[in-house]
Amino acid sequence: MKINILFVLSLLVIASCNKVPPANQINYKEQHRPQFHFSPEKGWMNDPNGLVYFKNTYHLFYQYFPDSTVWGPMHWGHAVSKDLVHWKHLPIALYPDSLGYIFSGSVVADKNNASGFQNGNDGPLVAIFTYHDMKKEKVGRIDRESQAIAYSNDEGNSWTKYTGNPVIKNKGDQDFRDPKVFWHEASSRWIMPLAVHDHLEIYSSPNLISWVKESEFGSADGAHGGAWECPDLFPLKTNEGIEKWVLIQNIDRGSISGGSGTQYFVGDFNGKTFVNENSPKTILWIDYGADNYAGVTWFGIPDSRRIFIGWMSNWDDYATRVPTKNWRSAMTIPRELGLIKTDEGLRITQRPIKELAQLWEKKIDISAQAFKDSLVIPNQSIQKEIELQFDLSQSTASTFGVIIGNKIKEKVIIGYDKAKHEVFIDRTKSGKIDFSKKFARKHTAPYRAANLLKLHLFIDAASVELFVDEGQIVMTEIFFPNEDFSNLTLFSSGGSSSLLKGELYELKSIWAMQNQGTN
């Protein structure tokens, strides 16, 4: 996350008019509130932080300001889950202090007590995060960020900051942040990818306290429309069983759909250096929509699944201005990452986690048929999951797809353009759009479909996530209709479309207890 002092001052002015309600007034049925995506009880949220699986529990920490619905002094919020679907809110984990705000970072399970912080039968959880010193920023110093640690011996319920912080001091670098630490078995060391303005730096440590810089990567690779942020480096096996290393690298502006976004690289890592196997000019995007940023993966999931989650907003364009009342922002659904071989090279795939199936409530089968113009799909739920398969060899339509809308003619259009070979989401008529000149746009993703095209959508009160052909292309977009989108229509323009199969699941809310609240 990148902030400058003028922007901070403007946010503080806005914050005075955006106070949040007390806890007993929180209502998970308020307008635009997601029903199966994680959102904070109240206040401001951005980057997911400290994702760790420990003792059969998934921990989600996140950038949090509890006192307003706009960005402010950063804390680490905290929630836990047994299934990555239903979440329990816990007290704030880390508060800002005299060394600065608590910016993004990671948490690891130090099972062998390399840090020496253990007090009990189990190795501690260790949080590694960035301090952001606002006093230095106010006087124009760029060395305002440093890396620090904290530890917990009670499964993350309470945290003690290390008395020797910071563990990595800033020697004059701007945008020096977001450590994403992991254990590298081959070198028997902890590895820290760290974003430093326009490149990545890699550090190593035997104990999570003493760090040595090993290498740099990326000053001439990938996209550089803004500052690099929130990296993540991990191994991933291809569909042929070959292990490669993937570097996720978020960028705060200049993404494929405008504003903030997430690029990635595929290559090799030897414990010291990462080598990109593609041309430096090759740019690969995790998501072609406008609203998936700062995403990283969980540490310590035992079954080798690599699970990713992102912040569902756009930092550079409108995150602080979206029209929600008592809270701002939600996370994407968790996604399982894969790596497949394509004609262009190795590429990431994303699939919704299998645990989401427990939210299925009512199933509606859509019969195989050819249709022109429109096909209305009756359903009762605002939140739903839809899987559609189209036979392009039997379709004459130029464009086809899905329209979600309401009775006052607001809508979001999701579809495929055969002539342009692209997937798109159009939210230009989605309802509330005047909070940003950059919001009401149609975003596209280049994709040359085969004869069989699969569209898999997750639709919530204020978002849609589209997975194309088992997650080869993914698009995430938020929206804010004046009246909930309860209508669902398939459309076919310029000819007929051949639907081979369709399934719709109405989805239950994950906030059953919270929904008992009142306004």
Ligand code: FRU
The other form holds:
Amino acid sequence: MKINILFVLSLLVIASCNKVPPANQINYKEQHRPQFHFSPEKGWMNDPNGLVYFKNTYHLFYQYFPDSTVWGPMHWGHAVSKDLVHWKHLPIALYPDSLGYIFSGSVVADKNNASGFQNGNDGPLVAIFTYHDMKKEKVGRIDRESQAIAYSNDEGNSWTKYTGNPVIKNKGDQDFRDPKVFWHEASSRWIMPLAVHDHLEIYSSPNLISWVKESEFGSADGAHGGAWECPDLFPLKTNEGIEKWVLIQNIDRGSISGGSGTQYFVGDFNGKTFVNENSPKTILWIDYGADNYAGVTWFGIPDSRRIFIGWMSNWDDYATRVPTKNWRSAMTIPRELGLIKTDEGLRITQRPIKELAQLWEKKIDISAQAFKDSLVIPNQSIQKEIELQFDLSQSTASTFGVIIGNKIKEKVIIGYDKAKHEVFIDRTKSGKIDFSKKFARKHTAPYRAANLLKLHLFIDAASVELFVDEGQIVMTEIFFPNEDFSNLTLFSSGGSSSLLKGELYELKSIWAMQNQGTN
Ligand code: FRU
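After the form predicted alone, can we look at the form predicted in complex with ligand FRU?
Now the full complex is given, and it begins with the chain already shown.
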């Protein structure tokens, strides 16, 4: 995100008009409130931070401004979950202080107490984050970001900031942020990927306190339409057992669907340097929709599961304006990452985590059939999961897919265009669109389907996530209808479509407890 003084001043003015209500007036039933995605009770949220699995609990920290529904002095909000589906809100973990706002970062479980912060039976949790110093920014200094740490000896309930902060000082770099630390077994050291304006820097440390710069990557690789932010670096295996390192690199502008988005690289990491195995010109995107940003993965999940979550919005001019009242933004559903061989090389796949199946409330089978024009699927729930399998060899349609809509003719169209070989989501008529000129758009993803095409959709009150052919292509988009989208129609234009299999699951809300006021 680009931050300058005018921007901050205008945010403060907007903030005064975006005061949030007291928490006891919030029941998770407001218009546009996501029912199975994480959203804060009130206030502004952006990036997921500090994703860590510790003592059978998943922690989700996040960029948070509790006092307004627009970005402002950043805190770390905190929530925990036993299943990555239901979340319990906890008190704010980190507050801004005289060194600055608390920007994005990570948390690790320091099980051998390398940091020396342990006080009790278990190694501490250590948070590594960026301080953004507004005093320096106000006087025009660019060396305003530095890296700092805090620790917790009570499973993340309370945090102590390290007295020797910052642990990495700024030597004159604008945009110097978002440390995503992990333990590198082969070299027995902590490794910190850090985004520095147009490239990645890699630091190492024996104790999370003293850090040495090892290498730089990327000023000539991948997409550079904006600042690099929020990196992540981890190994991933194909089903055939090929292991590669994946570098996730968020970029605040110039992504495939406009604005902020998430690119990634595949290659090798030897404890010091990341080497991209594709040509520097290759650009790979995690998501072809407009609304999946700042995504990173959990530290410490067993069984080599690599689980990713992103912020479901876009900095490119509408994140702070979307028409929700008490809160702004939600996270994506958590997704399990995989790696597959394709003709072009190794590529990431994303699948919705299997834990989401516990939300299935009612299953509706859609019988196998050939259909033309439209096929209405009666259902009762706003939030749902849909799996559709089409046989393209038996289809003459030029485009086909799903329309979610309401009786006042607002709709979102999700489909495949056979002639153009692309998947698309069209939200041009999705309801409230006037809050930004950049919102009402149709986004596409290039994809050459084989004879069988699988569309797997997760639809909530204000979002759709589309997983194509086991997550080879993913699109995430938000929308804001004036009346909820309760209608569901399959469409087939320019000929017939052959549906081989169709399943719809109405989904339970994860916020039932909040709705009863018990939390
Ligand atoms: C990404 C980002 C990060 C920064 C944080 C500030 O969305 O701009 O680079 O740490 O948000 O809230």
